[in-house]
Structures are given as structure tokens and as C-alpha cells.
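Only one chain comes next, encoded as C-alpha cells, the form predicted on its own.
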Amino acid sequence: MITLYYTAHTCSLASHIALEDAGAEYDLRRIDFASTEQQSPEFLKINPKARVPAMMTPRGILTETPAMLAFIAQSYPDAGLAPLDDPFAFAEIQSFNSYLCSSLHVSHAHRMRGHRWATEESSFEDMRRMVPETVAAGFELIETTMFKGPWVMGDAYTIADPYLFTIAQWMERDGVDPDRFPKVADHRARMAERANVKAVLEVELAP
């Protein structure tokens, strides 16, 4: 059995959607950021990074969304969430997901997590001012170069799609106009209409 440790409005949404897409049997454990549960001794035993998502599997704990998405795709091959028989195509998915994780998500985090990189309030303010520009630059690269269409990697829906959907939901809060990126905006709208996505959002956004 898999247990996903998650918090609403975070990148854990991507793995949650992928588990639904895979038809996996899994449990959910919500981590309450408001009470700093992510820093509790109990959760630090699960993930010493004090972040979500984390995934308990029969073989141990996984963290970092690209790794978790790859694990889901490989554990449930019949769901067809990645081209597992094509090493290059699978690596392309990993490349896209790694960009979301290491670049675009980091740009987004500068809006409210400046303490990870600096200590002065003036530095935090400068980071926040840059967020609309740096996040937009990331989406510009996706829009013009990386997005194949109609899904991220082309005709086939893959584990890259819930991840892009998750981060694209933050555009407005990051000061980015989705209308600047019609491919990404259309993808976000189509993802939002998928039954599995609706089901997951209903669970995550419940009081």
C-alpha cells in the first residue's frame, strides 16, 4: 500500500492525480502547514526535508515529485502514464519534470519562501518583485519550446501533464497572466475537466 503525505495548494497535487490516473490503491495523510506539522518530530521521520510530498511505499519512502511520478508510472505500467519501453522518450519526460522541479517551482517559491536563500527583508522584497518575470520566463520556454501538444509530450497523456497542471495553477498568484501562454492555459483548462483531477481536487480542497 502507498501512503501519500500531502498539503493542498502544493506540488503534492501532481502525485495525487497520478495515483488516481494509475488506478493505484493508496492512503492519504494531510499535513497541516498552519500548525507547522511538517516540522514535527513525527513527520521529520518521514521526510527530514520538512516538505511535502512524501510517499511511503512498500520498499521505503520517496520524496521529490519527479521521482515519485516516475515510480508511479513504472509501478503501474498498464496505466500507460509513460513510454517505459522507450528510454529516450522516458528521459524526455524526466527532463521536463526536472525543469518544473528545479527551475520553475524554485522561481515560484521566491514569492513566499525567500528565507531559504537570504536573511534580509530587503532581499525578500527583491525576490518577490522578480517572481512575475522569472515565472513568466519559465512558462515562455515551455510554451514556445518544450510543450509538444496536445499533451505535454505529444499525443499521449503522461506523468508530465499533472505536474504542469499543478504549477500552472499558481500563475495568477505569481503575477503572471495565463493569456500570455495559450497552450499552457488550454492545457490547464482541459486538465481541470478530467474526472480524476476533479475527484482529487474535491478531496484536497475539502475543509
Given for the second form:
2 protein chains.
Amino acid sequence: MITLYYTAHTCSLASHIALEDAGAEYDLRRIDFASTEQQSPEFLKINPKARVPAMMTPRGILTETPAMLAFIAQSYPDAGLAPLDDPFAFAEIQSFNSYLCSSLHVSHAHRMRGHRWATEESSFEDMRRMVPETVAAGFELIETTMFKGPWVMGDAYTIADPYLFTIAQWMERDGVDPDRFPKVADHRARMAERANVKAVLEVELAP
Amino acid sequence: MITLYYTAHTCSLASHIALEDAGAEYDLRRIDFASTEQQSPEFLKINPKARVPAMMTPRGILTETPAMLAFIAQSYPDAGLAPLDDPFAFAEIQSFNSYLCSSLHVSHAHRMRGHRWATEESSFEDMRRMVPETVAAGFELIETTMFKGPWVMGDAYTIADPYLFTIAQWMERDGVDPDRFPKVADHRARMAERANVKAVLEVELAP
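Could the form predicted together with another copy of the chain be given as well, to go with the form predicted on its own?
What follows is the entire complex, opening with the chain shown before.
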């Protein structure tokens, strides 16, 4: 059995949706950022990075969204969430997800998490001012060079879709107008209509 | 045939070593950062991200080191560079490589690339001051919780090894004393003795 450690409004949403898409049996464990539970001794034993998502599996813990999404796709091959027998097509998904993780999410993080990389309030303000521009540049690259449509990778829904949906949730708070990116905005709207996504959001956003 | 677009002293070294480890046939194309060739119209057609590494394959372009390393491992299975039939063990490699890409490399980038996330010289100075601490924290996490030894993932050499070696090249310039991390330092020294690594560095560092 898999246990997913998650927090609402974070990137753990991507793995949560993918577990539903895979038809996996899993437990959920909410980590309360308000009480900094992610830094508690109990959670640090599970994930010394003090972050979500983390996923306990029968073999041990996994972290990092691109790795967890690929693990879900490979562990539930019947769900068809990635082209597992095609190294190039699989790598295109990995490349997309790695871009979300290491560039777009990082740009976003400079709005609220500037303390990871600097100490002065003036630096945090400087970083926050630039977030609308850097996040928009990331979505521009996706809109114009990566997104194939109707799903991220083309005709087939893959593990890239819940991840893009997750990051796209943050556009407005990052000061980015979704109307500038019609393909991404349309994808977000179609994702939000999927039964699995609705069910997952209902669980995550429950009080 | 694969063509690897690379620049010395960048993370493209990881894929370059992995291509040698795989016994792949490949061409090399050096991108000259000194003349900002990565932003030239010709290179932007290859990689609109204006970064290295990029890898042209018969099916199209791939970018992002974790994706490229997994592609190399899957495309040359006889080289045994990843446990391809074990989703959990494969995910552990992906998780490690994703951490290098999205956390440790990002910490490092705040020394020279602060302009990606801020505009003021005072912010760049603030970021640079914190790099020794954030990069050391990343290596501390690797040393104490991730590195299995003698190779990153244990007895088997995998695609995680050239990537750790690559990032570990930058420790001194990031203000981090390698002696603080004996497992990582020993790994770096053993990697530097490998014939493939020596051959790759000789090519990359040639005038």
C-alpha cells in the first residue's frame, strides 16, 4: 500500500491526481504547513527534506514529483499514463516534468520562499516583483514550444497533465493572466472537469 | 546518431559522461557561452530554452539532464546504467537526479545567475552570500540521507553517478569545503580516475 503525504495548494496535487488516474489503492496523510508539521521530528524521519510530496511505498520512501509520477506510471502500466516502451516519448514527458520542477516551480517559489536563497527583505521584495515575469515566461515557453494538445503530450493523457494542471493553479496568485496562454488555460479548464480531479480537490480542500 | 550540445563547466558534463558510459555513438557540438551562442537564432531553433545541455536524437530534441540521463540508460540497456525493470529502484535514481536538478543546481545558480529571479545588485549580493550555506545543506542531505556507497545508489554504478560528479565539481567555487562531505569527496575522486571521465574532461577542457 502507498501512503501519500500531501498539503493542499502544493505540488503534491499532481501525484494525488496521478494515483487516482492509475486506479491505485493508497492512503492519504495531510501535513499541516500552518503548524510547520513538515519540520516535525516525525515527518523528518519520513522525508528529511521537510517538504511535500512524499510517498511511502512497501520498498521505502520516494520524493520529487517527476520521480513519483514516473513511478506511478510504471507501477500501474495498465492505466496507460506514459509510453513505457518508447524511451524517446518517455523522455519527452520526463523533460516536460523536469522543466516544471526545476524552472517553473522554482520561479514561482521566489514569491513566497525567497528566504531559501537570500536573507534581506529588500531581496524578497525584488524577487516578488519579478515573479509575474518569470512565471509568465515559463508558461510562454510551454504554450509555444512544448504543449502539443489536446493533452500536454498530444492525443494521449499522461502524467504530464496533472503536473501542468497543478502548477497552472498558481497563475493568478503569481500575477499571471491565464488569458495570455489559451492552450494552457483551456487545458486547465478541461482538467478541472475530470471526475478524478474533482474528487481529489474535494478531499484536499475539505476543512 | 545523437548530437550533444554542451558547454564546459556546465551540467552538460553529466550527459556527456553517460553517453561514454553507454558506449553510444554521438557527435559533440560546443556552445560558446562567452559569445552568448546559446541565445543565437540558430541555437534557439534547437533549444528555445537557450540553455545546455540539449541532445538532438533521430526523433527530435531532448533537454533537461534527468530526462536525458534516463533516455541514455533506456536507449542503451546493455550498459546497465539503471535498473530498468524495477520501478522503485528506477524511481530512486530519478528522485536523486531530480533533487540535483531542482534544488542543488538551483542553489548553485544563485551565485552567478541571480538575474534570473531579481534585478537589483543588492539582491545578487545577498544571494551570493547565502550560496555556501544552501549548497552545503544540499550536500549534507546527500551525504547523510541519500548516498548509499560505493556508488550513489549502492553497488551498481548508475546515471546518478556522473550527475553527482558534475555538480560536485562546483563545490569549491560555491564556497563549500569538500572535506565536510567525505563520501561525496571520495566519490568525486574515484569518478575523476575513471577512463571515460578523463576522456570526456579532456575533450571539454581542450582550448
